[in-house]
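Next up: a single chain in structure tokens, the form predicted on its own.
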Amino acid sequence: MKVKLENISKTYFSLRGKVKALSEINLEIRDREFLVILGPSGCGKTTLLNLIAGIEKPSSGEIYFGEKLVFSDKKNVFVSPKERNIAMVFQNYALYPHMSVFENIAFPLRIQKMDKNIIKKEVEKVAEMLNIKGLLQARPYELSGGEKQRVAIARALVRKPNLFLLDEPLSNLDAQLRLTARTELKTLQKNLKITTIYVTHDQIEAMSLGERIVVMNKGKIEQIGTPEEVYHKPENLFVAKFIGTTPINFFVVEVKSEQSNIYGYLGELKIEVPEEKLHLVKDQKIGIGIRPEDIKTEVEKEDFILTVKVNIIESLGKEYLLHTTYKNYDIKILTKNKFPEKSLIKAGFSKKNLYFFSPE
């Protein structure tokens, strides 16, 4: 089922004074897609879920189930919860303590009054599907965290929803148990072919399982894209910088005209800015960024090449992130080459893993 948003706003008003929490989202959900909205706290991921799910209504704007308007304050529709074939996953996975597993699970199928044959051949298909048949006797509090979460999902599928919302559900998980769960997620999906949107702030979880991701700050959607596009293509700083592992290197320099170019200067380092980005001249400075993994130790045929002084190293593993300085600038580089302490170095990066935006 596709899924349409057309300028959904919202505003709450609180001791606070007035809040808006999103301004003019605008958005559209391919059928059968999984979609992750990722962003910082705050920025308005989860009410843009519940208004989604209809748990709270939006304050102006249209929402779309395929063909069919589920919201309009022009037109006065809202289409309730119950009513939209939605399931949805929260963080703390919500399951009743005083019931088995397998009344968790069968708890929307007995709302429809199914009857017990048909309800408990859809528990123990989903049961089955989720590795959890074993356990439909259990009650929650004998659960592990992955457990748990398996039941919760359990519980959202056995409806037969047409769209799947999910909100931070692996958030409770540990590190080890998070990536068997995204794995198991992901497949999870493409079987059932479900229309997904699964709200998160951990952009490691995005880019391992969004087709596309959506992401937000202050309430605005600021870049729209596929894991690599957000990554090597960011839309702005902010993108920039909240995708990524370790964060981009970002310098705002100084912009010099020479023989009708414009170059922004590195210290020593004269780089070129390219002319359609031109625009992002402001004052006289551009920003510069550069990710740490694009920039060289072993230096061969790089456009640029500093001396840098290593400060700070970090084991990653197979990988080391050396904290660097050059002039009066801070530079994160990291690399599979491990240097002493306070040992001047060589680096080199390309013009073309180069990124220019605003100085602002």
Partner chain sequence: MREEKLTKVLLIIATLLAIFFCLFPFLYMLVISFSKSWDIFSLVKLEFTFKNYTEILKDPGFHCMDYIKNSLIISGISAFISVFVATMGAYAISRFQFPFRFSILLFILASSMFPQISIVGFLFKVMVKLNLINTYPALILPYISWNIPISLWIMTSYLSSIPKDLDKSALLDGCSWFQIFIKIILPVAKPGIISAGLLSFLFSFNEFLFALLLTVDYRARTVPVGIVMFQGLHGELPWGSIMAFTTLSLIPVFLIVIFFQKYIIHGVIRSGLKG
The other form holds:
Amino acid sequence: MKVKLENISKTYFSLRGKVKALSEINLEIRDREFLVILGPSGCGKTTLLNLIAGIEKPSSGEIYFGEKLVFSDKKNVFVSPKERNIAMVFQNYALYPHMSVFENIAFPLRIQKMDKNIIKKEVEKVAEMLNIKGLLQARPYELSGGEKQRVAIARALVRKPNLFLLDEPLSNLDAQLRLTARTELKTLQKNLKITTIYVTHDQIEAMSLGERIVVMNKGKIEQIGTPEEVYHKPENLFVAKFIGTTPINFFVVEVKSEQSNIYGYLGELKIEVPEEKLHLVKDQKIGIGIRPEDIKTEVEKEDFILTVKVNIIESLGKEYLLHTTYKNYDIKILTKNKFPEKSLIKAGFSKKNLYFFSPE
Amino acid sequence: MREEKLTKVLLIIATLLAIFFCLFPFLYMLVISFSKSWDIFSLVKLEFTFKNYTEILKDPGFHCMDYIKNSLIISGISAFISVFVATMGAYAISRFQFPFRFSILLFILASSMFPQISIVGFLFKVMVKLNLINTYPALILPYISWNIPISLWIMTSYLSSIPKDLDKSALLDGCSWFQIFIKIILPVAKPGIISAGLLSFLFSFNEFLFALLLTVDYRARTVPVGIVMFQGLHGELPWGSIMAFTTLSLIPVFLIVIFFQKYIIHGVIRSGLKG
Amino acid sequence: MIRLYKNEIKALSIFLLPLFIFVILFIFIPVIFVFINSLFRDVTFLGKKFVFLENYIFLAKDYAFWESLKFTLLFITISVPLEIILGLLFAVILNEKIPYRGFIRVCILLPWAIPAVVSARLWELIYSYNYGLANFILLKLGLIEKPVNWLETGVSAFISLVIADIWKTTPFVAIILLAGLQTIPKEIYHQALVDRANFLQRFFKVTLPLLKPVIIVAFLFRTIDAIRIFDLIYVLTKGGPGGATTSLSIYAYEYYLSGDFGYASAISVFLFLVSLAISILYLKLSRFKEETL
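Moving from the form predicted on its own, what structure would you give for the form predicted together with the partner chain?
Everything in the complex follows now, all chains and molecules, and the chain you saw is the first one.
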């Protein structure tokens, strides 16, 4: 099922006054897509999920499920969550503590007043699929985190939802388990072919799961794109900073025009600003970004070469993160080679790996 | 080390004194209720007897069992209704966003602090008009109202501690608000409901002023009024019988405290201090 | 504004309606009625007549009223601090790791859990002139030479009431303070132990300052309760001897009983307003915050 959000805004009223949680969100989720909403905590991603589920109502805008209008403030339409046929998995799993695992999974079907035998069959089927058949008689407090998560997913899937929403479902698991759970989730979604929206603050999770990623910040969408697009073609500094294992190097440099070209001056380096990026220049300045992994220490045919001073070396296992300085710029470099501290080394990078942003 | 031992000894002495301080009136009550004389000066040699008990139980004129029965029924019904009503209200207050919801909560809580004497005159007049004097409803209705604030406070505090994700999940599973309340909130909030119910029961069981003015005889009188009204036949108070009656009527309270002390303490804490 | 949809408004009103009905019917309407009634001359067998503030003017000049107010305030200022001190002691005991904690808790809860009039009856026997426990023990210990008529002289009746009230309400204070004690982080005590503070130093330098907010809450809670004291006095002294122990509630009750509803209402309104003021203070100071909902 396709989901479409048009001009969705959400404003909360609290004692401290108005809080704009979401503003002017436009988003289309394709049928059977695995879409990840990525952003720091407080960016409005969970609110967005709640709006889609119908747990909360937008202040304005319209939401379509397929061709059906499920929310509109102007037309005064609101389809209740019950009628939307949505399933959701919560960060803390929200298992009903007073029911057994079987009862938890059967609950949505019982509410629909399904036949007892059918319920039993359906529950067993989904339990088998998620490998929790042995746990059906257990109580939620007896389960481990991973088991709880499976039960929560089973409960969500048992009534064959049109749309599957996951709100940070892996963040309460330990690192090891998170990895396997991630793979399983991906396979499950592939097999079931349910449109899925997955909310997370973890960019690695987002990159490995999502067919497309929506990067959000402060209630606004910063960029929508495939993992490759948001990584290689960040549209703004926020996206560039948020995506990538180590934060991007970012410099604000002066620009000068020389003949018909515009150049940014990073120390002695003269970096040409491509024509399509010229609109980013403000007050004779531009922001330039380069990822630490794109700076090479084995300099061969890089476009720009500079000498940097190594200050601190952080070992990341098979790689090292060098904190270096060049003139009065701090530059971080990710490399496989180890260098002594305080040494001067050569580093280089290519034109194609540079990002240009507005200087603010 | 010596200092630590000293504090330990002092602590034990203090504990024993505290226990004695709390219990000695009860022990005194028991001793008097089982002895022939209530004159402590001639009590040097105890004479054990069941006479005090058999007397008040055999003579229907005392109506002891009537009072206890009235108290249990009135307190039970009012506790049950007030907790149910308060839990519903607490659910609305903790789950829905609506204007003035915190003010409503504070307002109702403040009303639990009103002096009872300030409304008893009105209640009396109303109950006379409605011809309800000396009936169960005359006490049950005001007791429900007077128990609601404390129950509401306990339940709001308890329900706020239940993750809202449970409601959301149930909502998506297809429940209506009422189904969420019945199928999820009530079972999960059971400990809070027990706390609130027990406190409400005790308050109703112990209430005196309303019962004094709104009842006339054994058909609706509760234990506190019964004990205060207990008269001897010859002017002098028959302390043996009074203490026997007191002992009997305290049995429900003792049982509740012994078996549910944790719930009671939680209830008191939640109602006195939020958290 | 927060917009509620039809089905939500319906749900909301059904959940809140019973609550409002009971609270309005049996708490707010009576209170309003008492306010109105206090502006009338409402005496049995005489016609009801609007007299505006006459009852209140009379109240201001009523010597017995001021005496009962004085008694009530004196009773609070003496009994409540004593209850707090004793309750603190109980709370400290309950907070220690001692055997039979459950049993001790039950013992401490019992006086609080029983009806106030029942506790009054127990103390009435204890204070009895001819055969009471109090005289018996004090005579045996040689602290008094002849039996004291506890409830028949002003000062001794006052002391008797205070002791009985302390016995009844200290457990409540203890539970509240215990809850406060348990929120004090253990690390602070470990640090104090490392600093070689002894038991008393730990109590006065660590426990007491950290417990102050809870003590204030308990204090106000007890004050609200003590200001309307009725049951205990009704049984033990009936306000006597010679009106020396007439609390405000007892004073109002006497006028209700005599059929002067208007004047009794005026006294009630006064008591109500004082309680309300303390309640508001209590709600402000205690940790009730909207955010926790």
